[in-house]
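Next comes just one chain, in C-alpha coordinates: the form predicted on its own.
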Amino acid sequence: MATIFDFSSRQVFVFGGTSGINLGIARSFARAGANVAVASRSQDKVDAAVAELVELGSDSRGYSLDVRDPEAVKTALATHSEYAAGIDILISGAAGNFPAFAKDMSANAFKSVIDIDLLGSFNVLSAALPYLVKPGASVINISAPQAYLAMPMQSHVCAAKAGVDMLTRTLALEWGPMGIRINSIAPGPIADTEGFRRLIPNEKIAEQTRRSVPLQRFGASSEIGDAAMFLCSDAAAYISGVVLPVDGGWSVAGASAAALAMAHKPQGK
(Lines of atoms letter the chains of each structure in order from A and count residues from 1; the text may use other names and numbers.)
(Lines give C-alpha, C1' and ligand atoms only; values in the text may rest on other atoms or scores of the structure.)
(Ligands and ions follow the chains in the order given, each with its own letter.)
Protein backbone atom coordinates (compact mmCIF):
# COMPACT_ATOMS: atom_id res chain seq x y z
CA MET A 1 0.00 0.00 0.00
CA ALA A 2 1.53 3.30 -1.12
CA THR A 3 1.64 6.34 1.12
CA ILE A 4 2.13 10.02 0.33
CA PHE A 5 3.73 10.60 3.73
CA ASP A 6 7.36 10.15 4.71
CA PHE A 7 8.12 9.53 8.37
CA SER A 8 11.53 7.98 7.81
CA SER A 9 13.49 7.60 11.06
CA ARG A 10 10.70 9.15 13.12
CA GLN A 11 10.00 7.49 16.46
CA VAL A 12 6.32 6.58 16.98
CA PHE A 13 4.80 4.99 20.09
CA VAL A 14 1.26 3.58 19.82
CA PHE A 15 -0.50 2.62 23.05
CA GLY A 16 -3.12 0.01 22.27
CA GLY A 17 -1.28 -0.58 19.00
CA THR A 18 -1.66 -4.34 18.79
CA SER A 19 -5.20 -4.61 17.41
CA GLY A 20 -7.98 -2.82 15.58
CA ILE A 21 -7.76 0.87 14.79
CA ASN A 22 -4.52 1.36 16.69
CA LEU A 23 -2.74 -1.47 14.87
CA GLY A 24 -3.98 0.08 11.63
CA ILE A 25 -2.34 3.35 12.67
CA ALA A 26 0.88 1.53 13.59
CA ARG A 27 0.91 -0.18 10.18
CA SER A 28 0.40 3.14 8.41
CA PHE A 29 3.37 4.78 10.12
CA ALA A 30 5.54 1.70 9.55
CA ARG A 31 4.75 1.76 5.83
CA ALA A 32 5.70 5.44 5.82
CA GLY A 33 9.16 4.64 7.18
CA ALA A 34 8.69 5.26 10.91
CA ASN A 35 10.10 3.16 13.72
CA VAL A 36 6.99 2.10 15.63
CA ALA A 37 6.73 0.86 19.21
CA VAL A 38 3.49 -0.65 20.45
CA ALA A 39 2.07 -1.46 23.88
CA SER A 40 -0.93 -3.41 25.15
CA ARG A 41 -1.84 -5.85 27.90
CA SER A 42 -1.44 -9.06 25.92
CA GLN A 43 2.15 -10.22 25.39
CA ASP A 44 1.02 -12.50 22.57
CA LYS A 45 -0.62 -9.59 20.74
CA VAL A 46 2.45 -7.43 21.35
CA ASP A 47 4.72 -10.10 19.86
CA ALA A 48 2.46 -10.59 16.83
CA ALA A 49 2.20 -6.84 16.16
CA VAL A 50 5.96 -6.31 16.45
CA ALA A 51 6.62 -9.17 14.02
CA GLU A 52 4.19 -7.66 11.51
CA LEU A 53 5.67 -4.18 11.82
CA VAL A 54 9.19 -5.53 11.38
CA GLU A 55 8.00 -7.20 8.17
CA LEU A 56 6.90 -3.75 7.01
CA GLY A 57 10.42 -2.44 7.58
CA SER A 58 10.00 -0.84 10.99
CA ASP A 59 12.57 -1.03 13.77
CA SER A 60 9.75 -2.04 16.07
CA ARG A 61 9.64 -2.81 19.77
CA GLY A 62 6.79 -3.89 22.01
CA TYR A 63 5.79 -3.57 25.64
CA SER A 64 3.20 -5.51 27.62
CA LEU A 65 1.49 -3.26 30.17
CA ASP A 66 -1.82 -1.95 31.46
CA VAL A 67 -2.37 1.79 30.97
CA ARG A 68 -4.17 1.84 34.33
CA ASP A 69 -0.78 1.20 35.96
CA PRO A 70 1.11 4.53 35.82
CA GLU A 71 4.41 3.01 36.96
CA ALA A 72 4.32 0.39 34.22
CA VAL A 73 3.62 3.11 31.66
CA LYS A 74 6.49 5.24 32.96
CA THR A 75 8.90 2.31 32.88
CA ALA A 76 8.03 1.37 29.29
CA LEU A 77 8.37 4.95 28.06
CA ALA A 78 11.67 5.49 29.86
CA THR A 79 13.06 2.21 28.52
CA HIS A 80 11.97 2.91 24.97
CA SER A 81 13.11 6.52 24.98
CA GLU A 82 16.57 5.49 26.11
CA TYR A 83 16.72 3.19 23.08
CA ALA A 84 15.07 5.58 20.61
CA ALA A 85 16.43 8.89 21.93
CA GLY A 86 12.99 10.43 22.31
CA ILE A 87 9.49 10.15 20.88
CA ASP A 88 8.35 12.19 17.88
CA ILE A 89 4.78 10.91 17.70
CA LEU A 90 2.62 9.52 20.49
CA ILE A 91 -0.70 7.78 19.90
CA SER A 92 -2.85 7.11 22.97
CA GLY A 93 -5.51 4.63 21.93
CA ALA A 94 -6.09 2.11 24.71
CA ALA A 95 -9.82 1.76 25.29
CA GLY A 96 -12.51 -0.44 26.75
CA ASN A 97 -16.15 -0.84 25.79
CA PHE A 98 -19.14 -3.08 26.29
CA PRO A 99 -22.83 -2.34 25.62
CA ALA A 100 -24.90 -1.88 28.78
CA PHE A 101 -27.75 0.32 29.94
CA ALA A 102 -26.77 2.65 32.76
CA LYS A 103 -29.50 1.23 34.99
CA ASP A 104 -27.94 -2.22 34.69
CA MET A 105 -24.33 -1.16 35.16
CA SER A 106 -22.43 -1.43 38.42
CA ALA A 107 -20.18 1.35 39.66
CA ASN A 108 -17.17 -0.89 39.05
CA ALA A 109 -18.23 -1.57 35.46
CA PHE A 110 -18.63 2.16 34.78
CA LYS A 111 -15.32 2.87 36.51
CA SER A 112 -13.46 0.25 34.46
CA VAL A 113 -14.05 2.19 31.22
CA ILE A 114 -13.24 5.53 32.85
CA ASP A 115 -10.01 4.03 34.19
CA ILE A 116 -8.90 2.61 30.84
CA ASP A 117 -10.02 5.41 28.51
CA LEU A 118 -9.67 8.59 30.55
CA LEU A 119 -7.28 7.82 33.39
CA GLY A 120 -5.26 5.62 31.05
CA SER A 121 -4.93 8.48 28.59
CA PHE A 122 -3.77 10.78 31.36
CA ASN A 123 -1.23 8.20 32.54
CA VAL A 124 0.19 7.84 29.03
CA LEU A 125 0.32 11.54 28.24
CA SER A 126 1.78 12.66 31.56
CA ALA A 127 4.43 9.91 31.54
CA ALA A 128 5.39 10.64 27.92
CA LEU A 129 5.89 14.39 28.29
CA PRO A 130 9.56 14.21 29.42
CA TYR A 131 10.43 12.12 26.34
CA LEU A 132 8.51 14.00 23.65
CA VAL A 133 10.72 15.89 21.21
CA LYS A 134 10.40 19.62 21.94
CA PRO A 135 9.57 21.41 19.76
CA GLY A 136 8.06 19.23 17.07
CA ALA A 137 6.31 16.33 18.77
CA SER A 138 2.76 15.44 17.83
CA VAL A 139 0.27 13.62 20.07
CA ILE A 140 -3.00 12.00 19.06
CA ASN A 141 -5.69 10.69 21.38
CA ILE A 142 -8.13 8.21 19.89
CA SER A 143 -11.58 9.40 20.86
CA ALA A 144 -15.03 8.31 19.63
CA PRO A 145 -18.31 9.87 18.44
CA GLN A 146 -19.68 8.99 21.90
CA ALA A 147 -17.70 11.98 23.17
CA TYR A 148 -20.25 14.35 21.60
CA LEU A 149 -23.18 12.12 20.55
CA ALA A 150 -25.21 10.54 23.33
CA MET A 151 -25.83 6.87 22.61
CA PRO A 152 -27.92 4.31 24.51
CA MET A 153 -25.94 1.59 26.28
CA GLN A 154 -22.82 3.77 26.08
CA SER A 155 -23.01 6.10 29.09
CA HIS A 156 -19.61 4.95 30.35
CA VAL A 157 -17.92 5.48 26.99
CA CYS A 158 -19.68 8.81 26.41
CA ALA A 159 -18.39 10.10 29.74
CA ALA A 160 -14.88 8.73 29.27
CA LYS A 161 -14.36 9.96 25.71
CA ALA A 162 -15.80 13.39 26.45
CA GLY A 163 -13.13 13.60 29.14
CA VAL A 164 -10.45 12.51 26.67
CA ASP A 165 -11.44 15.28 24.26
CA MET A 166 -11.33 17.93 26.98
CA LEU A 167 -7.95 16.58 28.06
CA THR A 168 -6.82 17.01 24.46
CA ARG A 169 -7.97 20.62 24.35
CA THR A 170 -6.51 21.48 27.74
CA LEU A 171 -3.10 20.00 26.96
CA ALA A 172 -3.09 21.78 23.61
CA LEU A 173 -3.12 24.99 25.69
CA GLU A 174 -0.54 23.81 28.21
CA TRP A 175 1.87 22.05 25.84
CA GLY A 176 1.62 24.40 22.86
CA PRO A 177 4.31 26.75 24.22
CA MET A 178 6.68 23.75 24.29
CA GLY A 179 6.08 23.19 20.59
CA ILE A 180 3.95 20.07 21.10
CA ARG A 181 0.74 19.66 19.12
CA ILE A 182 -2.07 17.45 20.45
CA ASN A 183 -5.27 16.44 18.67
CA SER A 184 -8.01 13.81 18.90
CA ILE A 185 -9.36 11.55 16.18
CA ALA A 186 -12.92 10.27 16.56
CA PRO A 187 -13.37 7.24 14.28
CA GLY A 188 -16.83 6.35 13.05
CA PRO A 189 -17.92 2.77 12.31
CA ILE A 190 -14.68 1.02 11.30
CA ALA A 191 -15.44 -2.45 9.99
CA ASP A 192 -12.18 -4.31 10.65
CA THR A 193 -12.21 -3.88 14.44
CA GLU A 194 -13.30 -5.76 17.55
CA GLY A 195 -15.31 -2.74 18.70
CA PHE A 196 -17.35 -2.88 15.50
CA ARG A 197 -18.11 -6.55 16.06
CA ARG A 198 -19.21 -5.92 19.64
CA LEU A 199 -21.48 -2.96 18.92
CA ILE A 200 -22.77 -4.16 15.52
CA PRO A 201 -23.33 -7.86 16.19
CA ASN A 202 -25.43 -8.91 13.19
CA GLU A 203 -26.11 -8.16 9.53
CA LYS A 204 -29.41 -6.36 10.18
CA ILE A 205 -27.81 -3.83 12.52
CA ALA A 206 -24.81 -3.56 10.20
CA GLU A 207 -27.02 -2.65 7.25
CA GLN A 208 -28.98 -0.10 9.29
CA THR A 209 -25.75 1.47 10.46
CA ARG A 210 -24.26 1.51 6.98
CA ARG A 211 -27.32 3.36 5.66
CA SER A 212 -26.93 5.93 8.46
CA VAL A 213 -23.48 6.91 7.17
CA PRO A 214 -23.79 9.65 4.52
CA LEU A 215 -21.02 8.04 2.43
CA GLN A 216 -22.97 4.77 2.64
CA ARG A 217 -20.04 2.60 3.71
CA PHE A 218 -17.97 1.64 6.71
CA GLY A 219 -14.44 2.90 7.23
CA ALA A 220 -11.20 0.93 7.44
CA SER A 221 -8.49 1.21 10.08
CA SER A 222 -6.07 2.27 7.34
CA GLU A 223 -8.18 5.40 6.82
CA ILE A 224 -7.74 6.30 10.49
CA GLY A 225 -4.02 5.75 9.92
CA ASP A 226 -4.12 8.19 7.01
CA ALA A 227 -5.79 10.81 9.20
CA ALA A 228 -3.25 10.25 11.96
CA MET A 229 -0.35 10.67 9.54
CA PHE A 230 -1.86 13.89 8.20
CA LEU A 231 -2.26 15.35 11.69
CA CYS A 232 1.34 14.41 12.52
CA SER A 233 2.75 15.74 9.25
CA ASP A 234 4.14 19.16 8.37
CA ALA A 235 0.92 19.78 6.42
CA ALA A 236 -0.86 20.05 9.78
CA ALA A 237 1.82 22.08 11.54
CA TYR A 238 -0.67 24.75 12.67
CA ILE A 239 -3.39 22.33 13.83
CA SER A 240 -3.67 21.67 17.55
CA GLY A 241 -6.52 21.13 20.01
CA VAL A 242 -8.79 19.70 17.32
CA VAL A 243 -11.20 16.77 17.58
CA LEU A 244 -11.34 15.34 14.05
CA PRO A 245 -14.23 13.01 13.16
CA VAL A 246 -13.19 10.42 10.56
CA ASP A 247 -16.55 8.81 10.00
CA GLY A 248 -17.91 9.36 6.50
CA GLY A 249 -20.16 12.13 7.79
CA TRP A 250 -21.83 9.84 10.34
CA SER A 251 -21.56 12.31 13.22
CA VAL A 252 -23.04 15.08 11.07
CA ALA A 253 -26.25 13.04 10.91
CA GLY A 254 -26.31 12.89 14.71
CA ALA A 255 -29.82 12.47 16.06
CA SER A 256 -31.19 12.19 12.52
CA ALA A 257 -29.19 9.02 11.80
CA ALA A 258 -32.28 6.82 11.98
CA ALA A 259 -34.17 9.10 9.59
CA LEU A 260 -31.21 9.09 7.21
CA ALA A 261 -31.14 5.29 7.30
CA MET A 262 -34.84 5.18 6.37
CA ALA A 263 -34.29 7.70 3.58
CA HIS A 264 -31.76 5.33 2.00
CA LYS A 265 -33.88 2.22 2.54
CA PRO A 266 -34.21 0.29 -0.74
CA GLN A 267 -37.62 0.68 -2.38
CA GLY A 268 -40.08 -2.10 -1.69
CA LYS A 269 -38.51 -3.14 1.63
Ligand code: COA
Given for the second form:
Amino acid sequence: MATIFDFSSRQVFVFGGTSGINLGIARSFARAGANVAVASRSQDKVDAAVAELVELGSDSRGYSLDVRDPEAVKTALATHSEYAAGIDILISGAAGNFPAFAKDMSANAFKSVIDIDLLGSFNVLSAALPYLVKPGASVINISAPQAYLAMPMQSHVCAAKAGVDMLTRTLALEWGPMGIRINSIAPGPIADTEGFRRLIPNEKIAEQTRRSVPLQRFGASSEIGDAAMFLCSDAAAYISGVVLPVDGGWSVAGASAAALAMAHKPQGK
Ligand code: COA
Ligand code: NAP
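Return the structure block for the form predicted in complex with the ligand; the form predicted on its own was the one displayed.
Everything in the complex follows now, all chains and molecules, and the chain you saw is the first one.
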Protein backbone atom coordinates (compact mmCIF):
# COMPACT_ATOMS: atom_id res chain seq x y z
CA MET A 1 0.00 0.00 0.00
CA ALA A 2 1.58 3.31 -1.07
CA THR A 3 1.90 6.12 1.47
CA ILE A 4 2.82 9.77 1.08
CA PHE A 5 4.54 9.73 4.49
CA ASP A 6 8.16 8.88 5.22
CA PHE A 7 9.01 7.84 8.78
CA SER A 8 12.27 6.07 7.86
CA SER A 9 14.38 5.25 10.93
CA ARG A 10 11.84 6.82 13.31
CA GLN A 11 11.18 4.92 16.52
CA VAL A 12 7.47 4.36 17.24
CA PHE A 13 5.96 2.65 20.30
CA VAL A 14 2.28 1.60 20.19
CA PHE A 15 0.66 0.59 23.49
CA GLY A 16 -2.24 -1.75 22.75
CA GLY A 17 -0.71 -2.20 19.29
CA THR A 18 -1.36 -5.92 18.86
CA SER A 19 -4.87 -5.89 17.36
CA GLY A 20 -7.58 -3.78 15.78
CA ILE A 21 -7.16 -0.05 15.28
CA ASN A 22 -3.83 0.22 17.08
CA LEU A 23 -2.30 -2.61 15.04
CA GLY A 24 -3.60 -0.77 11.97
CA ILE A 25 -1.69 2.31 13.15
CA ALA A 26 1.43 0.19 13.79
CA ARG A 27 1.18 -1.25 10.25
CA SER A 28 0.85 2.22 8.73
CA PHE A 29 4.02 3.47 10.41
CA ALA A 30 5.90 0.26 9.53
CA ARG A 31 4.90 0.63 5.86
CA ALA A 32 6.18 4.23 6.02
CA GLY A 33 9.62 3.00 7.10
CA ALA A 34 9.44 3.32 10.90
CA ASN A 35 10.65 0.83 13.48
CA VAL A 36 7.56 -0.02 15.51
CA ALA A 37 7.41 -1.57 18.99
CA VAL A 38 4.12 -2.86 20.38
CA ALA A 39 2.87 -3.82 23.85
CA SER A 40 -0.20 -5.56 25.23
CA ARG A 41 -1.12 -8.27 27.75
CA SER A 42 -1.22 -11.39 25.57
CA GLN A 43 2.20 -12.76 24.65
CA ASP A 44 0.64 -14.60 21.69
CA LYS A 45 -0.83 -11.38 20.30
CA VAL A 46 2.47 -9.56 20.87
CA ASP A 47 4.40 -12.28 19.01
CA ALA A 48 1.96 -12.32 16.08
CA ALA A 49 1.98 -8.51 15.75
CA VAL A 50 5.79 -8.33 15.88
CA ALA A 51 6.09 -11.05 13.20
CA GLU A 52 3.70 -9.13 10.95
CA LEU A 53 5.52 -5.82 11.44
CA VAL A 54 8.90 -7.44 10.76
CA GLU A 55 7.41 -8.77 7.49
CA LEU A 56 6.66 -5.15 6.60
CA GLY A 57 10.33 -4.25 7.07
CA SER A 58 10.20 -2.86 10.61
CA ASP A 59 12.84 -3.59 13.24
CA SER A 60 10.10 -4.46 15.73
CA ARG A 61 10.10 -5.60 19.31
CA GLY A 62 7.19 -6.56 21.51
CA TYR A 63 6.44 -6.36 25.23
CA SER A 64 3.84 -8.31 27.14
CA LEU A 65 2.45 -6.10 29.91
CA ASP A 66 -0.66 -4.64 31.48
CA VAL A 67 -0.89 -0.83 31.31
CA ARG A 68 -2.45 -0.98 34.81
CA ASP A 69 0.99 -2.00 36.12
CA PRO A 70 3.11 1.18 36.15
CA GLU A 71 6.34 -0.69 36.96
CA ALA A 72 5.88 -3.05 33.99
CA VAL A 73 5.25 -0.08 31.71
CA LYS A 74 8.35 1.71 33.02
CA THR A 75 10.53 -1.38 32.55
CA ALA A 76 9.38 -1.95 28.96
CA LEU A 77 9.96 1.68 28.03
CA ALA A 78 13.40 1.76 29.65
CA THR A 79 14.43 -1.50 27.96
CA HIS A 80 13.13 -0.43 24.58
CA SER A 81 14.54 3.07 24.71
CA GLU A 82 17.99 1.74 25.43
CA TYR A 83 17.68 -0.46 22.32
CA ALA A 84 16.12 2.20 20.10
CA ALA A 85 17.94 5.26 21.51
CA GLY A 86 14.72 7.10 22.38
CA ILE A 87 11.15 7.31 21.15
CA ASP A 88 10.05 9.69 18.38
CA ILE A 89 6.39 8.71 18.30
CA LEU A 90 4.25 7.31 21.11
CA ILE A 91 0.73 5.96 20.61
CA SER A 92 -1.32 5.19 23.72
CA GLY A 93 -4.33 3.09 22.69
CA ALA A 94 -4.81 0.22 25.15
CA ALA A 95 -8.45 0.11 26.21
CA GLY A 96 -11.29 -2.07 27.42
CA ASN A 97 -15.01 -1.85 26.79
CA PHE A 98 -18.19 -3.78 27.42
CA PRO A 99 -21.76 -2.53 27.08
CA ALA A 100 -23.48 -2.29 30.47
CA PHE A 101 -25.91 0.09 32.14
CA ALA A 102 -24.38 1.92 35.10
CA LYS A 103 -27.00 0.30 37.36
CA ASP A 104 -25.68 -3.14 36.34
CA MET A 105 -22.00 -2.36 36.98
CA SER A 106 -20.10 -3.05 40.18
CA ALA A 107 -17.59 -0.48 41.36
CA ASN A 108 -14.90 -2.83 40.10
CA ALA A 109 -16.50 -3.05 36.65
CA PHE A 110 -16.50 0.75 36.29
CA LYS A 111 -12.99 0.91 37.78
CA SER A 112 -11.59 -1.71 35.38
CA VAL A 113 -12.24 0.55 32.38
CA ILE A 114 -11.06 3.70 34.18
CA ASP A 115 -7.90 1.81 35.20
CA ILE A 116 -7.10 0.60 31.68
CA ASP A 117 -8.15 3.61 29.59
CA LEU A 118 -7.45 6.60 31.83
CA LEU A 119 -4.97 5.55 34.51
CA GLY A 120 -3.29 3.27 31.95
CA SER A 121 -2.83 6.28 29.63
CA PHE A 122 -1.31 8.25 32.48
CA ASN A 123 1.03 5.33 33.27
CA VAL A 124 2.18 5.15 29.63
CA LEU A 125 2.56 8.89 29.11
CA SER A 126 4.36 9.62 32.36
CA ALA A 127 6.72 6.65 32.01
CA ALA A 128 7.53 7.58 28.40
CA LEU A 129 8.40 11.24 29.07
CA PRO A 130 12.09 10.66 29.93
CA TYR A 131 12.60 8.79 26.63
CA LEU A 132 10.64 11.03 24.25
CA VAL A 133 12.94 12.89 21.84
CA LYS A 134 13.03 16.57 22.86
CA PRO A 135 12.32 18.59 20.85
CA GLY A 136 10.38 16.79 18.15
CA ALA A 137 8.48 13.86 19.69
CA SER A 138 4.81 13.42 18.86
CA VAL A 139 2.28 11.62 21.08
CA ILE A 140 -1.21 10.39 20.19
CA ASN A 141 -3.86 9.19 22.61
CA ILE A 142 -6.59 7.03 21.11
CA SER A 143 -9.86 8.47 22.32
CA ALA A 144 -13.44 7.75 21.20
CA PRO A 145 -16.66 9.64 20.42
CA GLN A 146 -17.78 8.62 23.93
CA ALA A 147 -15.45 11.37 25.20
CA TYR A 148 -17.89 14.04 24.02
CA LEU A 149 -21.12 12.15 23.20
CA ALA A 150 -23.04 10.67 26.10
CA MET A 151 -24.01 7.09 25.22
CA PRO A 152 -26.15 4.65 27.20
CA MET A 153 -24.32 1.55 28.48
CA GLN A 154 -21.06 3.47 28.14
CA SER A 155 -20.78 5.53 31.36
CA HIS A 156 -17.40 3.96 32.19
CA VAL A 157 -15.96 4.56 28.70
CA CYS A 158 -17.47 8.08 28.44
CA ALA A 159 -15.87 9.05 31.76
CA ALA A 160 -12.54 7.42 30.91
CA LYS A 161 -12.15 8.79 27.39
CA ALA A 162 -13.25 12.31 28.43
CA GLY A 163 -10.43 12.07 30.97
CA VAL A 164 -8.01 10.90 28.29
CA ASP A 165 -8.83 13.96 26.17
CA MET A 166 -8.26 16.29 29.13
CA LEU A 167 -4.90 14.55 29.67
CA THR A 168 -4.12 15.34 26.03
CA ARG A 169 -4.98 18.98 26.56
CA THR A 170 -3.20 19.46 29.88
CA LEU A 171 -0.05 17.65 28.72
CA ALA A 172 -0.04 19.80 25.57
CA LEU A 173 0.34 22.73 27.98
CA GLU A 174 2.97 21.06 30.14
CA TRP A 175 5.02 19.35 27.39
CA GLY A 176 4.78 21.99 24.64
CA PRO A 177 7.73 23.97 26.04
CA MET A 178 9.87 20.78 25.73
CA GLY A 179 9.01 20.56 22.03
CA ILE A 180 6.63 17.62 22.42
CA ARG A 181 3.26 17.66 20.65
CA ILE A 182 0.34 15.60 21.96
CA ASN A 183 -3.05 15.06 20.32
CA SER A 184 -6.03 12.69 20.53
CA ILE A 185 -7.65 10.80 17.68
CA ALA A 186 -11.30 9.83 18.18
CA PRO A 187 -12.14 7.06 15.70
CA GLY A 188 -15.75 6.53 14.64
CA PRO A 189 -17.12 3.01 14.06
CA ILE A 190 -14.23 1.06 12.55
CA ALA A 191 -15.12 -2.23 10.87
CA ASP A 192 -13.48 -5.55 11.82
CA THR A 193 -12.47 -4.46 15.31
CA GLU A 194 -13.21 -5.79 18.77
CA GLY A 195 -14.72 -2.49 19.90
CA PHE A 196 -17.09 -2.54 16.92
CA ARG A 197 -18.14 -6.17 17.63
CA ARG A 198 -18.84 -5.38 21.30
CA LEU A 199 -21.00 -2.31 20.61
CA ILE A 200 -22.60 -3.27 17.28
CA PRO A 201 -23.57 -6.89 17.89
CA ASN A 202 -25.87 -7.63 14.94
CA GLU A 203 -26.60 -6.76 11.30
CA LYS A 204 -29.63 -4.62 12.09
CA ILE A 205 -27.76 -2.30 14.45
CA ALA A 206 -24.83 -2.29 12.03
CA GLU A 207 -27.08 -1.10 9.22
CA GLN A 208 -28.68 1.62 11.42
CA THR A 209 -25.25 2.77 12.50
CA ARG A 210 -23.89 2.76 8.96
CA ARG A 211 -26.78 4.98 7.88
CA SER A 212 -26.11 7.37 10.79
CA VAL A 213 -22.61 8.08 9.46
CA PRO A 214 -22.80 11.03 7.04
CA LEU A 215 -20.35 9.27 4.71
CA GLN A 216 -22.63 6.17 4.89
CA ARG A 217 -19.88 3.68 5.61
CA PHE A 218 -17.70 2.36 8.41
CA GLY A 219 -14.07 3.38 8.70
CA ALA A 220 -10.98 1.21 8.27
CA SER A 221 -8.06 0.89 10.67
CA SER A 222 -5.78 2.09 7.87
CA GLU A 223 -7.69 5.40 7.85
CA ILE A 224 -6.88 5.89 11.55
CA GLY A 225 -3.28 5.04 10.63
CA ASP A 226 -3.35 7.76 7.95
CA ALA A 227 -4.63 10.33 10.48
CA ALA A 228 -1.99 9.26 13.02
CA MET A 229 0.77 9.64 10.43
CA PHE A 230 -0.52 13.09 9.50
CA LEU A 231 -0.56 14.24 13.14
CA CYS A 232 2.98 12.90 13.67
CA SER A 233 4.33 14.40 10.45
CA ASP A 234 5.95 17.77 9.81
CA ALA A 235 2.69 18.79 8.09
CA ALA A 236 1.18 18.96 11.61
CA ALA A 237 4.18 20.65 13.25
CA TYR A 238 1.99 23.43 14.75
CA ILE A 239 -0.85 21.16 15.94
CA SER A 240 -0.96 20.21 19.61
CA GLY A 241 -3.71 19.63 22.16
CA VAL A 242 -6.46 18.81 19.66
CA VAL A 243 -8.97 15.98 19.60
CA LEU A 244 -9.37 14.91 15.96
CA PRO A 245 -12.51 12.92 15.13
CA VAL A 246 -11.84 10.48 12.27
CA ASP A 247 -15.37 9.24 11.87
CA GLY A 248 -16.96 10.11 8.52
CA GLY A 249 -18.80 12.96 10.26
CA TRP A 250 -20.45 10.62 12.78
CA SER A 251 -19.79 12.86 15.77
CA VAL A 252 -21.84 15.68 14.28
CA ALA A 253 -24.74 13.51 13.12
CA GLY A 254 -26.44 10.83 15.05
CA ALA A 255 -23.98 8.81 17.09
CA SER A 256 -26.18 9.20 20.14
CA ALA A 257 -29.26 8.18 18.16
CA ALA A 258 -27.51 4.99 17.07
CA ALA A 259 -26.47 4.15 20.61
CA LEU A 260 -29.96 4.86 21.92
CA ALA A 261 -31.39 2.52 19.29
CA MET A 262 -29.07 -0.19 20.59
CA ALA A 263 -29.99 0.33 24.23
CA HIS A 264 -33.73 0.85 23.83
CA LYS A 265 -34.78 -1.39 20.97
CA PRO A 266 -38.59 -1.13 20.51
CA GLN A 267 -40.50 -4.24 21.64
CA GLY A 268 -41.11 -6.74 18.87
CA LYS A 269 -38.66 -5.19 16.42
N1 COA B 1 -21.27 -6.07 32.44
C2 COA B 1 -21.06 -5.73 33.73
N3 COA B 1 -19.86 -5.94 34.37
C4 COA B 1 -18.87 -6.51 33.64
C5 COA B 1 -19.03 -6.89 32.30
C6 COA B 1 -20.30 -6.65 31.69
N7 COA B 1 -20.54 -6.97 30.40
N8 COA B 1 -17.86 -7.43 31.86
C9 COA B 1 -17.00 -7.38 32.89
N10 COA B 1 -17.60 -6.84 33.97
C11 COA B 1 -17.06 -6.66 35.31
C12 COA B 1 -16.62 -7.96 35.96
O13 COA B 1 -17.73 -8.66 36.50
C14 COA B 1 -15.66 -7.43 37.03
O15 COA B 1 -16.35 -6.87 38.11
P16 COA B 1 -16.52 -7.69 39.53
O17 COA B 1 -15.11 -7.96 40.01
O18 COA B 1 -17.28 -6.78 40.42
O19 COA B 1 -17.26 -8.97 39.19
C20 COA B 1 -14.98 -6.26 36.33
O21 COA B 1 -15.84 -5.88 35.24
C22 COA B 1 -13.63 -6.61 35.78
O23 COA B 1 -13.77 -7.77 34.98
P24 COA B 1 -12.52 -8.72 34.65
O25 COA B 1 -12.99 -9.72 33.64
O26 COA B 1 -11.91 -9.21 35.91
O27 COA B 1 -11.52 -7.64 34.02
P28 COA B 1 -10.21 -7.83 33.19
O29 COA B 1 -9.28 -6.86 33.73
O30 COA B 1 -9.81 -9.25 33.06
O31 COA B 1 -10.70 -7.38 31.70
C32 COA B 1 -12.27 -5.97 30.52
C33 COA B 1 -11.04 -6.04 31.41
C34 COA B 1 -13.51 -6.35 31.36
C35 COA B 1 -12.40 -4.53 30.03
C36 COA B 1 -12.21 -6.97 29.33
O37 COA B 1 -13.38 -6.88 28.57
C38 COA B 1 -10.99 -6.73 28.42
O39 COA B 1 -9.90 -7.21 28.71
N40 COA B 1 -11.15 -5.99 27.29
C41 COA B 1 -10.06 -5.71 26.34
C42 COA B 1 -10.54 -5.82 24.90
C43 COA B 1 -11.60 -4.80 24.57
O44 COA B 1 -12.45 -4.46 25.39
N45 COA B 1 -11.55 -4.34 23.32
C46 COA B 1 -12.36 -3.25 22.88
C47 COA B 1 -11.51 -2.03 22.94
S48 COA B 1 -12.33 -0.63 23.35
P1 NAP C 1 -8.82 -4.13 20.46
O2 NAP C 1 -8.41 -4.84 19.20
O3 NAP C 1 -9.36 -4.96 21.57
O4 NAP C 1 -7.61 -3.25 20.95
C5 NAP C 1 -7.26 -3.08 22.29
C6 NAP C 1 -5.77 -3.31 22.43
O7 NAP C 1 -5.37 -2.98 23.76
C8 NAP C 1 -5.38 -4.77 22.20
O9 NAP C 1 -4.10 -4.81 21.60
C10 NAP C 1 -5.31 -5.35 23.63
O11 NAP C 1 -4.43 -6.48 23.63
C12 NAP C 1 -4.76 -4.11 24.37
N13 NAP C 1 -5.12 -4.07 25.79
C14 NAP C 1 -6.36 -4.18 26.35
N15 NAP C 1 -6.28 -4.07 27.68
C16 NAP C 1 -4.96 -3.90 27.97
C17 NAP C 1 -4.24 -3.72 29.18
N18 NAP C 1 -4.86 -3.72 30.37
N19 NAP C 1 -2.89 -3.56 29.12
C20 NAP C 1 -2.25 -3.58 27.91
N21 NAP C 1 -2.87 -3.73 26.74
C22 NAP C 1 -4.23 -3.88 26.77
O23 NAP C 1 -9.95 -3.05 20.15
P24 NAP C 1 -10.18 -1.85 19.09
O25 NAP C 1 -11.65 -1.79 18.90
O26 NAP C 1 -9.28 -1.92 17.94
O27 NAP C 1 -9.81 -0.56 20.00
C28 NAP C 1 -8.55 0.09 19.91
C29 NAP C 1 -8.66 1.51 20.42
O30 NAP C 1 -9.55 2.26 19.60
C31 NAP C 1 -9.18 1.65 21.84
O32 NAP C 1 -8.49 2.70 22.49
C33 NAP C 1 -10.64 2.00 21.64
O34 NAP C 1 -11.18 2.68 22.74
C35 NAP C 1 -10.54 2.88 20.40
N36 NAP C 1 -11.78 3.02 19.62
C37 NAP C 1 -12.26 1.96 18.92
C38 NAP C 1 -13.37 2.12 18.09
C39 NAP C 1 -13.88 0.98 17.22
O40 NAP C 1 -14.76 1.19 16.37
N41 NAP C 1 -13.34 -0.21 17.36
C42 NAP C 1 -14.01 3.36 18.03
C43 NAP C 1 -13.51 4.42 18.80
C44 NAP C 1 -12.39 4.24 19.58
P45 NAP C 1 -4.41 -7.56 24.84
O46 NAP C 1 -5.75 -8.19 24.89
O47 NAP C 1 -3.29 -8.50 24.44
O48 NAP C 1 -4.05 -6.83 26.09
